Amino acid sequence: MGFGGSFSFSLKSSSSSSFSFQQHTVQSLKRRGFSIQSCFSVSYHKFVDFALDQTSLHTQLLPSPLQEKYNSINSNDGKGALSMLSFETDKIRLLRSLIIETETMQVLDFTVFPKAEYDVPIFCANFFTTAKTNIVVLDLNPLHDIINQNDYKEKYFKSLIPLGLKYAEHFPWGGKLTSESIKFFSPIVIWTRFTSSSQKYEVLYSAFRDYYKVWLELIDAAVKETDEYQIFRNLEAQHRYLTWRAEKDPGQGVLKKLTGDRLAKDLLRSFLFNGVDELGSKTFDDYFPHYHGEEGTLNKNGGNVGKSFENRPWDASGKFRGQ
């Protein structure tokens, strides 16, 4: 939980009967969600009624196992609700959305990670809303390597550029970003704070569903990987993304706050980052040692040592310049 239309994409066929056997599913999963009243006009449902609707258009959605235990909870104090959906499909290993709502903020945090047999990156949308500020994360996070290796970059992301500037128009870059951090970002990422608007909300919700189009699109398109070699670092590298995000989501104050210490830990190890626990056996600290710290500790300041990123480090091009 962290905080234009030039792209086509193909839909493709289903039968009626198991496309409406789908939206029947879907709809009565998110009316097992509930919101509460605020004084915000942004509703971050639409979004994910959107992706779920795209999503059902291109392939079968089914419920994951996750979501019989994690669909709806009350905050502590009565005054916030957290709203859960998550699927699966043939090449989705999880589809999952959590949406925080209370008196004085929103929270969206939706990722879609593919199975391992495809190296498509991984869909990220996290927004934090108050009645002032939006803080704003938006990317397809690549699964490897993009700033010292082009051929990942290349292949996933140099015909996408053009989205990316398009946005980057309108999302100024928000700020300082360690260099530990950037590694798990694209050129196209849009990462912006902005005082929250109505105008704002609507570039926002259009950037979204050009992105999630997109990534679609390149699911669509993505061969199942037969090499067992391949599998293999398909999976760590969707293990390592897992374990950073499960350790250092700056979006655990909020969930502690709202659930409690026990609650939190298992929302973010056990659904928000489902897989930490499963898909490897690496620590945080054997993929990040330079974070540990004196007799078994860590360093929580780990990722403030070496280069942060006040600016956009890609270039127009997508080239990175950071270095």
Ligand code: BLA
Given for the second form:
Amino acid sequence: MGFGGSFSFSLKSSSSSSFSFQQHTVQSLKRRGFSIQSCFSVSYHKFVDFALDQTSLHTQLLPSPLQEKYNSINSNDGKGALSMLSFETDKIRLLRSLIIETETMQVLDFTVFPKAEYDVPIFCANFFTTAKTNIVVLDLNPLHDIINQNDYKEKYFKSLIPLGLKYAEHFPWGGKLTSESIKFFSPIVIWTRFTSSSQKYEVLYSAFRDYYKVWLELIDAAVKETDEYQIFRNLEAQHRYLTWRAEKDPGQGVLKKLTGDRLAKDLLRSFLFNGVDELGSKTFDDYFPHYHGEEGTLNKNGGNVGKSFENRPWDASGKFRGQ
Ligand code: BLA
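Structure of the form predicted together with the ligand (previous: the form predicted alone):
Once more the chain from above appears, this time first in line as the rest of the complex follows.
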């Protein structure tokens, strides 16, 4: 099974406007009779539209070389659609989004990876929605340690603590996590689960807009690093992040169900976490020697094994308290 399928489109015809590019995808889906989002009170396309529009106000969005191969595919059962977009800019190595729409779920996986010359956090929005429930991660994932060291936290998160607190009120902590995940999250992470409601989606959309706008300000202000060692540190941190997510993304099972094992693996390694096979040679075990396979999996009774952080581990001043 190849990518693109019958409703792939030419990159060249999309010119420089990200918006028409996006609309093209939506129109393609509509032409194919996908009105799936109508049974949900949320569609994540407007989130991506917003992000692309905002980005192009700040800088020029260039189509990523990945776009030609990864654009739109149907799920194996023909009842769902996966839409993918990818871009780069002068400071962004890869901005990519995956939207999944089926009869039973709406998923957004939107991540922006800065180039290694910038130590700006990775923008991360992961929303998994069914008719009843939602699993949400929205964050500026730190590139460097913010739990044991202060400098990176001060540089990027100190001024954002009030923003995090504003949304923590609306979105209570989502419960236990693997201890690795917590190290990739910032003090302003929105990690939450909620029962589906249109009012909640409005707040989520507002949070997404606010987080993306502050992230754009950070990347705008970022000065290109010239020190080889610092660039290497950033690159290795990016590669470590990609290695974690390509291996442990909780969405893997869903992707495999929708597209089959081979395509799911290709999507994970070449599109979603592109760079995992190119940006470094360390392996998962090199980066996570203490990871025990049972962490984060479900036991036979459906209980979580090896997870912690039942409550938000940061206090209101952004200090890590742990638990
Ligand atoms: C669950 N997704 C989760 C959870 C987290 C994340 C923390 C809770 C379960 C856990 O502790 O692992 C997301 N974890 C992240 C993110 C990072 C991380 C963003 O470490 C970044 C460093 N989610 C998606 C996509 C799908 C998806 C694309 O992003 C589906 C295609 C599904 N996420 C999904 C599902 C669950 C989940 C089904 C529940 C899985 C479970 O409870 O075991």
